[in-house]
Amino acid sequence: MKIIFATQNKGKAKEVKALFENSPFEIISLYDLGNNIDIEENGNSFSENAFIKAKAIYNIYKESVIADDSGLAIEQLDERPGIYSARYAGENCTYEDNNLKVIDELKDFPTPHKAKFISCAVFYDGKNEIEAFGELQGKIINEQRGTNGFGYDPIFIPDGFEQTISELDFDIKNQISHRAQSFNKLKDKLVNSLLG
């Protein structure tokens, strides 16, 4: 069964395709389809934003869609950047811009800077709306380390590790990440509800 993954992000697409590798589902990203549509995510939660993306892409292709919205919640910053994680440093900002803004905002707070990544993964096919959540607890450090990740990965050390997510091997990241958790749960729900 083919499912479109509503993302332009090559890093995300690689992660999620790997998670669905040995499943009944074939994942095709917007990038694979040559679609660079920009969807305005104006919801008030990760769930709302994920469904906004899924429904927008469903309305174009009339095919089953998965989507996610994820972000970083930092305890000392009142759970910011939250749903604004992707554009925290402003429109058209880079990952590095976002990381440097977070490091700057935390500089007067005592360590450790407790944080968590949150992911909401959703499925939509015109009638079924299914969602699943994942979380990864950790802390923010005051420098960027590693080149394997994207987003806030270079400044986030997961609990139980010494390395940032960007320093971890891809396979390890894809076992522990918030996105791996949410999409694995979603995959199980899809198997049960669509194929069960």
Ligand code: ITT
Second form
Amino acid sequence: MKIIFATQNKGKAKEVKALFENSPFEIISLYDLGNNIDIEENGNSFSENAFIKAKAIYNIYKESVIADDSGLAIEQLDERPGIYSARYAGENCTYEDNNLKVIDELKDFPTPHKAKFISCAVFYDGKNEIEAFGELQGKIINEQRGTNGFGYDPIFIPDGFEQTISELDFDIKNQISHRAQSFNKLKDKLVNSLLG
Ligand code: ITT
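For the form predicted in complex with the ligand instead of the form predicted on its own, what are the coordinates?
The complete assembly is shown below, putting the previous chain first.
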């Protein structure tokens, strides 16, 4: 069964395609479809924003869609940047701008800077609305380390590790991440409700 993944983030697309390998579902990215639509995410929660993306793409293709809304919640910053993670340092900012802003905001707080990544994965096919959540606990460090991954990966050390996610292999991130957990749960729900 074909499912479109409503993301413009190539890092997410690579991770989720790998998570659905050897499943009954073939994941097609917007990149594969040559679609670079920019969907306005004006919801108030990860779940609302994920469904906004899924429904916008469903309305174009009338095919089954999955989407992910995700972000970083830092305890000492009252759970910011949260749903504003992508553009935390302003419109058109880079991942590095966001990382430097977080490092600067945390400079007067004691360590460790506890944080978690959150992902809400959703499915929409015109009638079924299915969602699943995942979280990855860890801490933020005051420098960027490593080159793998994307976003806040260079400043985030998952609990139980000493490396940042950007210093870990792709396969390790894809076993432990918030997105691995949310999409593995979503995949099980899809198998049960669509193919069960
Ligand atoms: P789409 O909306 O097109 O999927 P996006 O990057 O804008 O792509 P979000 O709106 O969900 O995605 O914003 C998520 C932001 O949170 C993302 O841009 C990163 O800054 C951060 N983020 C989410 N998951 C991450 C991860 O696995 N590693 C590092 N940063 C992550």
